[in-house]
Amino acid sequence: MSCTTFFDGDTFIHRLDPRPRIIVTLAFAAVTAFSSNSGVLCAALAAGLALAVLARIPAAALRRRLLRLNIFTVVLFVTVPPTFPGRTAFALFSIPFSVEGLLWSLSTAMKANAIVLVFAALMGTIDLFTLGHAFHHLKVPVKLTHLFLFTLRYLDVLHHEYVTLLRAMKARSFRPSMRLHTYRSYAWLTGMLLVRSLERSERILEAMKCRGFSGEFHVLKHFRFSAADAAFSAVSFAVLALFLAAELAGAAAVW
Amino acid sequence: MHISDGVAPIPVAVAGALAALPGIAAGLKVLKEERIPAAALVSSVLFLSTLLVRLPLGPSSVHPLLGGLAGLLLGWSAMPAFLISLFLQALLFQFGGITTLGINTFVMGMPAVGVYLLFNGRIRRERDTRKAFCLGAAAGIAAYLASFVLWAGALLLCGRQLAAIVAIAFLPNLVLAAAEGIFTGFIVSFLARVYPAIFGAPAFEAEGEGL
């Protein structure tokens, strides 16, 4: 298992410049979170689904992610309607579920799903290292970008070390159970990883210094904002403006 | 203990981001270029450990949050470290979200910084492993409970109707805090024995104090 997977592919979304994709994702998330009109939310959800289909995100992976998210929305549906003031829709074990509460839960679930779909389709399709470079070009603070890139770079390495250590423990018949011994073993495993990672970081720093590291990080990837990117940005922002206008004008609601 | 996309209305999301911003800026400011690899590797380990370690608890198992440990090891840099790991969790696993990234960073990061200010000095000097365990456990529990309080507060700000979730989550989280404390305690006592210099590392800020 790799910790730094992304949705690989070769659709037109994959070929777009990462920078407008990041900005459109953030704008979409903001507009969707702001909206409460059910028509707008349906449209946002449809847009999310359309993008996920266009990016050809593997159905199994998408299902897994949406399932994980919707475990939480189920909790909302169970806990919010009984305490939300409003008309009673139905009663379960004599606990009244209010119409307003159910609608609130539904629109929250729709917002969350729409944002997750767009997030996966537009940003989940960027290789994480390219994402780091895009952050750099978007003027995210240099140190934060470095921290991001280094964290990513060593996730897989350290994951490998974790698996090795755990295998060594299992070879000595370690089986997790609810005992202090298990907690201590896992703690020592984490501690050992920390010790090793710090020693590794010393070596990395020395290697960087050997190669003349002076605090500046040279970014190798540069992006080109092409006509296709301009078209994508224009269409996206037009759609978002439409959502916003419909929300503010109080457009026809589905409910 | 994350807040998902869609739950937080825009004012709360913006307030959360604004609240997290000074801490993130401070964390980046004290982090010297030279220390970035060390900070990044520590945060990679914390990220992996919260993801992969499953502490058995009754019939089920829980994953540690390690906010306290992050504070002890990273100091103020825990803020940017949590920002990155929460971003990755949202992107790769759909825990949390992008509109709520600021709130979640604040909820996880501020208790870590608080634990650093409260406990780091004492743990740095502690050579007795049993006392190191107690300090570590206290740090772990304090950070966990503080995160829970901030999380509950943020949820209530998002809407009074979410109070039921907070009420349901209250008791289980006390048990989880205890598990977290024991786990953090063992890690800290291990590190105090094997590699005590590691607690000098939030000297990601101090002059020349090497690892």
Contents of the next structure:
Amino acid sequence: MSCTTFFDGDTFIHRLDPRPRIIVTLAFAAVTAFSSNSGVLCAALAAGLALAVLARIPAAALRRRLLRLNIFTVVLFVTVPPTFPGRTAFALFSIPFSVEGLLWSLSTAMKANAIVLVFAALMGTIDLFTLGHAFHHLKVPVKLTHLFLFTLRYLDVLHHEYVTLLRAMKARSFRPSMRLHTYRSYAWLTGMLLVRSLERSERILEAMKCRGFSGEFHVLKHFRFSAADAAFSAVSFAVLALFLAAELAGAAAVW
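Okay, that's the form predicted in complex with its partner chain, but what's the structure of the form predicted alone?
Below you will find a single chain and nothing else.
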């Protein structure tokens, strides 16, 4: 188990400053999530695909991400249309599926896929520790940034602790089953993992203080906002402005 994997490469996207990528990704997600215009959603999906191609995201990895996401969108198509008021599109086993419910499910699926594609292309190409560094430069609260970095660093360590404890249980002939003893054993496992996590965190804090840690991480390499970053930001926000204009124009036409 590792939290430090990302889509490595040497494309134009990879060479961009992480800070504008983070801002553009969050702005894109906000605009897309609140949009209800079908044209805007199609354009957002196309933009996500274009960025994924530019970042050269491996097709197999992208398929896995989208497959996991669309398992939940299939659930939407099954559960929302029968309960959504509106005109009946068809009936399945005497259960009416409304046109409005199907359109709402399709809209939600398009939003989710577009946002995941953009996150994969712009955020998934940033090393997670570089991402923490970028959060610091974007004035995210220091405690949140440190919590983010420590979580990334030690989640893998805690997983190894969990595997060690589970292996020790199996060495003592533990076999999971639908019995009270199994639930009690997993509760003990969780409690012991929490105890070991607390002990490990105290040792780590003492070791860091011995090495002069004063609440700040020092870095050797800093980001530089280049002309390419400015061009990317300008084009991105121009596209988002067009999305907003189309959304507002559609809303005005409805009224």
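Numbering follows the first chain given and starts at 1. In this text, the rigid core denotes the largest set of C-alpha atoms whose superposition between the two forms falls within 1.5 Å. Computed from a prediction, not measured in an experiment: that's the story for all the values here.
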Considering the change between these two forms as two rigid parts, does the C-alpha of residue 99 belong to the same part as that of residue 10?
yes
For the rigid-body motion of this chain between these two forms, what is the smaller part's rotation angle in degrees?
10
